[in-house]
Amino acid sequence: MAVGFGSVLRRGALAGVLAGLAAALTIWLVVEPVIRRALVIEDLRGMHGGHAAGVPLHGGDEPLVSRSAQVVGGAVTSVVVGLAVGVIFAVVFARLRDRLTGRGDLGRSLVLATVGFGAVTLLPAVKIPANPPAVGDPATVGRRTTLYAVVLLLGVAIAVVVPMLDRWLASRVPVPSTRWAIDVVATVVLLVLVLTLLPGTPDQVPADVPADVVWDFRLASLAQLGAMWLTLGLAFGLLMERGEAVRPGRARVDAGTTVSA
């Protein structure tokens, strides 16, 4: 038998819905508990008149959504970016299957799913951190939005030229260990560049905001972002060596072919 290029998108769908369900359950039981505690600060601020220690803030004003359908439009939304990343992730996965590191596909998509959560979430939140609702100028909205687009941007390409420079030295340097020391030190350099010469957030945290909420909501929005990509390696994984277990024979996966075993 032979596995299809479908094939394979079909096992990232269905893994990526799993992972946005994944992430819609860790929103529920972890970030929303942290989120109501930043709207107490925001009713708060409301009730005097949207100020904090005689300095303006923002905050106090009426939501056009209720709190549940808030949370309920979270949820869906998390299940239709799931699903997106999967299948994102099964067209990688199959255009780089045979240069991924790990023991079979459930290695290789652990592998992948780890440089991913790298690469898309973890830089961007080290450089532009998350904020509760009670922190952050509407003003401002778009420049951190442009900010984040370019650090995850950097850290997508940092996980693409990385591997390049691994290929090119393969054939120039003897070692595997000396190449994967010069691969660890060329990966550092780039993430130092990145986090040291492209500006911070520009939102400063109002003094009304316990540090605690504001790490707490960003630590709580990391384990989210985790939880997707723990499960879309896991899933996508999974589903792939079970259709290997499947077959009487090892096909190969490449995108837009199917090679028989």
Given for the second form:
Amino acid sequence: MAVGFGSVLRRGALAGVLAGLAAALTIWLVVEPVIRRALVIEDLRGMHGGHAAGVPLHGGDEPLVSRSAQVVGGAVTSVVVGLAVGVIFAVVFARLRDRLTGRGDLGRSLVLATVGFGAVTLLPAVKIPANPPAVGDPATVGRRTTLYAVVLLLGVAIAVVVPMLDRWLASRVPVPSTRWAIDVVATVVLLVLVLTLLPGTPDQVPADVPADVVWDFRLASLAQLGAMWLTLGLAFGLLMERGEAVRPGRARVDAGTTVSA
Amino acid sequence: MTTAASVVPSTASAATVKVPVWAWLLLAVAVFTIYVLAQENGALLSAPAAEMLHELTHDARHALGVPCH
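For comparison with the form predicted alone, would you give the structure of this protein in the form predicted together with the partner chain?
After this comes the whole thing, all chains and molecules, with the earlier chain placed first.
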């Protein structure tokens, strides 16, 4: 009846690697073309003496790592990050499995992945948006990193506080729809507070970076992270359900599912 | 056992997964791994090693949306 933690962790790790591969594929297809457009701007600055012009210049004349190595390194990084996110996801899922709403483990997994995407990806992305090369000012990276971490932690805090509020309301508000409405309003109010009260990025996008490069890059970054969370939620949920279905003694035939091999 | 049975509703107990203590250690390791890959810029590593790591993970860092140089 009970599901062991080890089997949850193994499925989390596998789903994480798959999510990392999906992210790497999205980087390769969607993000890299925009990075190439941004690097052309950096190269143009190099010709005109970028540092003298007061705009950030990335790297020196001799690159420490070649472009092709950076592309491969980026793919490897996203797979390892995917694995780590999958492990975290599995631990949190195991801890919260009896509390997550959703139909079966696939439903629960998709709910958790959606909350994860909102709390640690979308909220920081809205407050401190991703930027392509040629935009970030090295002098402010420490401040931007702190701000990013604070927004991310506040996103997690909202994801923890709202379910607590929901349980507190459960015994006080008899009508479920009223309770859900209060949950939604509380979430929106907390998000607006985070977005309005915290300072934004101190950087200004340099004048030589076209707006569409920045916009395309931010969309591409969200696409990559969205691909990661979606693959993680789907793969983990399906692996959990499959594990349940094939366990001897409690075989469960899902309608519309063909079991092969 | 008696406390667990009294706290957890009977409908939820089937879905409960017992999480061992080492799992939280593993979670900390995973968070640290993400920090090293996404944010490490010399706080822990020597400057040349950190720069090498930064350049290798460069594209993924930008794509992950973490603040970069």
